[in-house]
Amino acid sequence: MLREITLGQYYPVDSLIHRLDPRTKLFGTLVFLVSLFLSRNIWGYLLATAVLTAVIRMSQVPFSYMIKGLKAVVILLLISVSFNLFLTSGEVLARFWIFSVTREGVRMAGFMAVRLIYLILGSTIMTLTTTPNALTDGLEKSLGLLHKIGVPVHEISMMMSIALRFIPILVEETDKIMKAQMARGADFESGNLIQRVKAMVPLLVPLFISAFRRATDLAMAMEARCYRGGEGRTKMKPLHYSGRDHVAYGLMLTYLSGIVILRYL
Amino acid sequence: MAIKVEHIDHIYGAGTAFAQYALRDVNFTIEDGEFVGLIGHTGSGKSTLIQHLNGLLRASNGQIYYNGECIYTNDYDMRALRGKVGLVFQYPEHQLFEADVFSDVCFGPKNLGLSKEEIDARAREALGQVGLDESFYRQSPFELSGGQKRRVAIAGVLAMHPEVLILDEPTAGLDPKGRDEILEEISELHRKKGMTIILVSHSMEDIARYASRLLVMNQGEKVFDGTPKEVFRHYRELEAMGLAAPQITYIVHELQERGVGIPQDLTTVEEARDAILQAWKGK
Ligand SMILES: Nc1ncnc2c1ncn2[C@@H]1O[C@H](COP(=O)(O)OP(=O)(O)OP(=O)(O)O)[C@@H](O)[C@H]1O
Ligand SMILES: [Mg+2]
């Protein structure tokens, strides 16, 4: 029922991409996002498409599964595309009522759509191939420098990893409570807007209560095990770069230079 | 014939890397007025199975019939089915949401579209059946004890007047007294109202005491189906599945091996006591 949300959900297969160090993947995602904004013409996007396809292939996550994450942002996509389509000035192609479509508008809208979709796919690959724990470990290590200027990097990454860990739990809990209320005849699927909002009360109240209960339980369990923040805390599995990470960094730099060169074609 | 399950499979996450068989070719028929115990090791598919019986989960393959009608036909009224097959989930107290006990129990009958008087009458009756008196009606459900919350949740389902009542481990996490009281109330519904009961439990003692028929699940398959005596005769196989027979069965077998002449298939303490006394007097 509610298992459609892919963002932030790990897909457990053993692929080359899965085995990369989380820092490599974080950096790779960053490189990819930057490259999308650097590209100005079709060649840049073609290169990005080729790389994205190759990475998706290597990750062994079924494409259909990845696409599910896109459904959640369809509305956002439509809005930004139509803004670009109708509100860019230039050579007019067609006109309805007060809207006019321009050549530049079509171009912008097309690039915008591709950019957004790739942006989401790019970050989805990272979350699908990296466990939330590895991801926050990677973040914590990568942002280590910020710690020196007083940013509580460990605390932030701990909060992130707890938040990420809670997403599937809350999804599951929602599913359970929804079923329990449906067993009592609740109807979440029909009715007008007001009826639907009202129908959410029997779902949301127990959900909030259980979220608070879980949060206090977790805090208590952490304290009981003497958690006291990041100072002097060591890792059970410290991160290490291996050969394939170096290769990956090399490929990323090559890709980025490719994009920069194509920009001036 | 109340419920008939034909060759159902259930696959969680079909078509993804998480795909997992939770049920495999399960078949059985439950007659009106039966008291069926459903047992199985943790993860054997009990909760999955019972959620099929009121249409909350849809089988990947196979058919389910309620009173002879296939529940998977397009115009079948699932909400009406959920009123007739009442399902009390594991830890049902987590579903409470209203400001007071009475309103929470009213939620189910209200969804059935009954009149105000009828809803009130049913809520009173249901709360009475689980042993909660008027002093509880206006209390917040969140301020009750675990056992009281559980009763409120059970009453919430009873108030819908189901023909079949399914309970998923209704006694998990309760103290022995609370456990016995709840089981007694369920058993009374069965005896006095002739309600069909399906009880999921980990306690072989409880099951042997109340159920007249046992279904045993193992890794998504139904492995045994029979009276408690028949099923507990396979206690060695049950052990291999991570289950056990009631404690008393072991004592009976031990006594027998030492040459005490008592019948083999005793499953409750009372039966065993009578048999042992008889054997002792006969000597
Ligand atoms: N929502 C779900 N998504 C995916 N897999 C699930 C889901 N619910 C249950 N499973 C899996 O299906 C199998 C059967 O689970 P089920 O909850 O039916 O077991 P159970 O017999 O009720 O166990 P218990 O005695 O612990 O309650 C388990 O292996 C479980 O991991
Ligand atoms: Mg269960």
Contents of the next structure:
Amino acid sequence: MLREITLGQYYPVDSLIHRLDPRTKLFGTLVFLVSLFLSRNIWGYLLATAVLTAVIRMSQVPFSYMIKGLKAVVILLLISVSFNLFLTSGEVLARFWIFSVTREGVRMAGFMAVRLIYLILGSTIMTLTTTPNALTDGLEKSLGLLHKIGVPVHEISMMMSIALRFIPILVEETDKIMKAQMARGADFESGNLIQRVKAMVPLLVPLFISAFRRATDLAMAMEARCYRGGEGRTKMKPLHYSGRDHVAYGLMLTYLSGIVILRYL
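Please give the corresponding structure for the form predicted on its own, as opposed to the form predicted together with its partner chain shown earlier.
The text that comes after this line covers the one chain and nothing more.
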């Protein structure tokens, strides 16, 4: 399951979504996430589904590769759906033991499941189609106004970029440690959920040691290259908006307007 995590990975393809400015993709992701919380009926989610499907097709990233990231949050998805399904009051459809399933609960559980899945897919598209360096530059440019009031925008963007880049590295490191301990007789597959979680505890010590070692090496490499923060730094590839970015902004605002209109239908 560790290798199924796609967040933080970049899928190199020459597609229209890949060629968009990172600021456009950041704004588009924000608009899509906000629209999911604005939607309150089936029509809003149908519009979100159509937009998400179109973006996935334009990104040219295989859908089978994209949905691999959903396997890591199945437990969270089941818990969220169960809470909404059994703990929402309303018209009772079925009852067993102390639990009751209501019409409103089924509706809320369905919307919650779709919302969580779309949240993950929308965020995954951004990381799969944007390199960490471009994401850092786009985030720094997007938050440029905060720099004028003393917020360390460059440092925050750099930390987020490093964190995203470390996700696949740490996942790969965890997989190596698990295989090494399985070769020594460790069992991570059998037993109930609590036993399997306890079996994962011995992985934490070598994983934390490896993470701190990588962080130290990265800090030393940045100091050796005279890195002193973002003040006065220039960009090898400055960001510039093109015509497709302006069209994308217009489509995003149109989509958000449609969601707001459908909210009251």
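Residue numbers count along the first chain shown, from 1. Think of the rigid core as the biggest set of C-alphas that the two forms share within 1.5 Å after superposition. Values in this document were obtained by computation on a predicted structure and should not be read as measured data.
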property	result
Residue shift check between these two forms, rigid core fit, T216 Cα at least 2 Å	yes
